[in-house]
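Shown here is one chain on its own, the form predicted alone, set out as structure tokens.
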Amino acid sequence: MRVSASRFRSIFFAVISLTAMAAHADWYHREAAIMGTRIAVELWHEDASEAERAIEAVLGEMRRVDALMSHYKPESQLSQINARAALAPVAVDSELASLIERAGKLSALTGGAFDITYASVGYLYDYRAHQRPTDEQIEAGLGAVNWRHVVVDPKDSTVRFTRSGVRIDLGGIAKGYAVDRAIAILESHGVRHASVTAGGDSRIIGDRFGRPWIIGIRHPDDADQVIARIPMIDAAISTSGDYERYFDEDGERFHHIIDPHTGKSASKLRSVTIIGADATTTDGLSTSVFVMGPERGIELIERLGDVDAVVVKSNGKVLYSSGLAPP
């Protein structure tokens, strides 16, 4: 069969167009610092500028959820809650009372144990500076520590306290929730292959071309080393570890995650990570069961079916949930 001469040039020009879109394609990497820890997104794309934009984009929204959710900048609308709620109800975004409202259920679904309210103890606590509250200073703020100080009217999107005194502090839940939205981001941008982190948490779309994304999971006393390896699609994990955020002193480590029943740092785990569907979840469970320990721990993960954890204990002992267990 013979091919005229404007086919083949068609045919051959075609070839070489789809040749030099393969060439493009690529993983595309960044990081930055934002939210006051590392954010990390890698993605596939057959164009790069197409990628350097969606990269962007995420980044982008990384910085408007710091702007909204931040309790370190004073013009934020989480800061202006901690201001004024005590006085009256304040109008913000529905977005962030939302998640507040969101986070009220993940403390009635946990008994307590995620508690956004415990930033009215919290906030005394300097990591950095190695300072911590008195017990006389921890009694006298825990009674403004309980879920139920915080009132969301989800239809006029304001917020208030019920007392005097309450602080909250969404740096439990609000990273998870800055990652799914930066995944929807990528997939709206036509990504279909991607990993965003921040912090401890991470959400992976897609796989990497036949195999699975491996997220280490660190051993608590040293950085180098990982105490299991997960395989990973379409999936998000968070890790929560008494190493991140500290400071040791006469031999006892005092950390960022507060047991908001005591208001001192949380015992009886040295690192908790939850696997599951969204960020969003993994990062409030993963403060959760750190703060209820192993044993209350498990047994929610258990009983909520639908996500998984590794934790370890403070003896170093590692536990899985069944649906990570070895046979």
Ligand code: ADP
Contents of the next structure:
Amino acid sequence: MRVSASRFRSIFFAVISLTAMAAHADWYHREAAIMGTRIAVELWHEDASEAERAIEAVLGEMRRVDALMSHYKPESQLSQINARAALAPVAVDSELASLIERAGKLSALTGGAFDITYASVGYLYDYRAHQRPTDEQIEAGLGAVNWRHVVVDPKDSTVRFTRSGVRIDLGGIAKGYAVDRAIAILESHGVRHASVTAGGDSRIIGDRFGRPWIIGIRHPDDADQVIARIPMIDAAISTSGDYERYFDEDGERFHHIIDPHTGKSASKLRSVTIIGADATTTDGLSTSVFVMGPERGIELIERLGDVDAVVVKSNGKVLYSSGLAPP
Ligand code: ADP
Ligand code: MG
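Next up, the form predicted in complex with the ligand. The previous block was the form predicted alone.
In what comes next, the whole complex appears, and the chain from above leads the way.
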């Protein structure tokens, strides 16, 4: 029997495409804009539709966390706290109460450098409109900035403020938290190689083609220039910089990381990158060390032991914690 060339070709391609459908192990990517930032998911999967399902679940989770914790959305539980917690305890999901409690622990650990009540003054800044508060306005609002004004009752899952004028904002920790939630979801889908990014916060599962993932830390003044490459397997990394949301006025930079003790943009560093096991921790610590500055910040990182830091000083000098320093 003779098989014509064209018939042979069609059998050949049918076999190829069947194989492809049965086991199409590949990398799958998706990007989306959620939580006011760029979300990127990349994962390895044997099955295309399973991969898509896992990605959808991740994006759905990001939207859920945003709806719960956004301070832009008046209907979010976080906004409900800001509207009413000075009058009476506000009942919230235990998940939100726990994250607010965790933020309080980070405040205690960092001597108040991390403080979600920074927002009592922070809301007066509008970086897009180049607006900032006057010294008088900062002075008037600063009394409300203190993490001890926020009282969480984990038993009743309520949050209250001890005085009026307090506002909270989880912008320094919520993206890292959302990344951790995303990673938990991917693990529950059986994913073993993945990366999830929300703005400056990323976490990695497994390796990439048998090698570590390489995460670049950008130059504070040039998004295309990389100052360090960090190899990572099963780890989280967060960067805080003064170039994310800012405006310059008379040579001074006003940006989105506020020193709770002054109500003004923290100016001791240009950027801080933290590497650790989970993104909630690295996110919170990157904001914290940015406020604390190089000496106290690195000292905290060395004391914690299970995290590392790369900081870029105002003069451009790059410092590494001892876990990253060359041997
Ligand atoms: P990004 O949001 O660019 O990833 P960060 O993780 O450093 O950067 O978080 C900065 C955000 O943290 C700010 O936009 C604000 O919402 C919040 N924030 C600013 N200052 C503080 C502070 N001292 N403590 C806690 N949160 C802060
Ligand atoms: Mg942060």
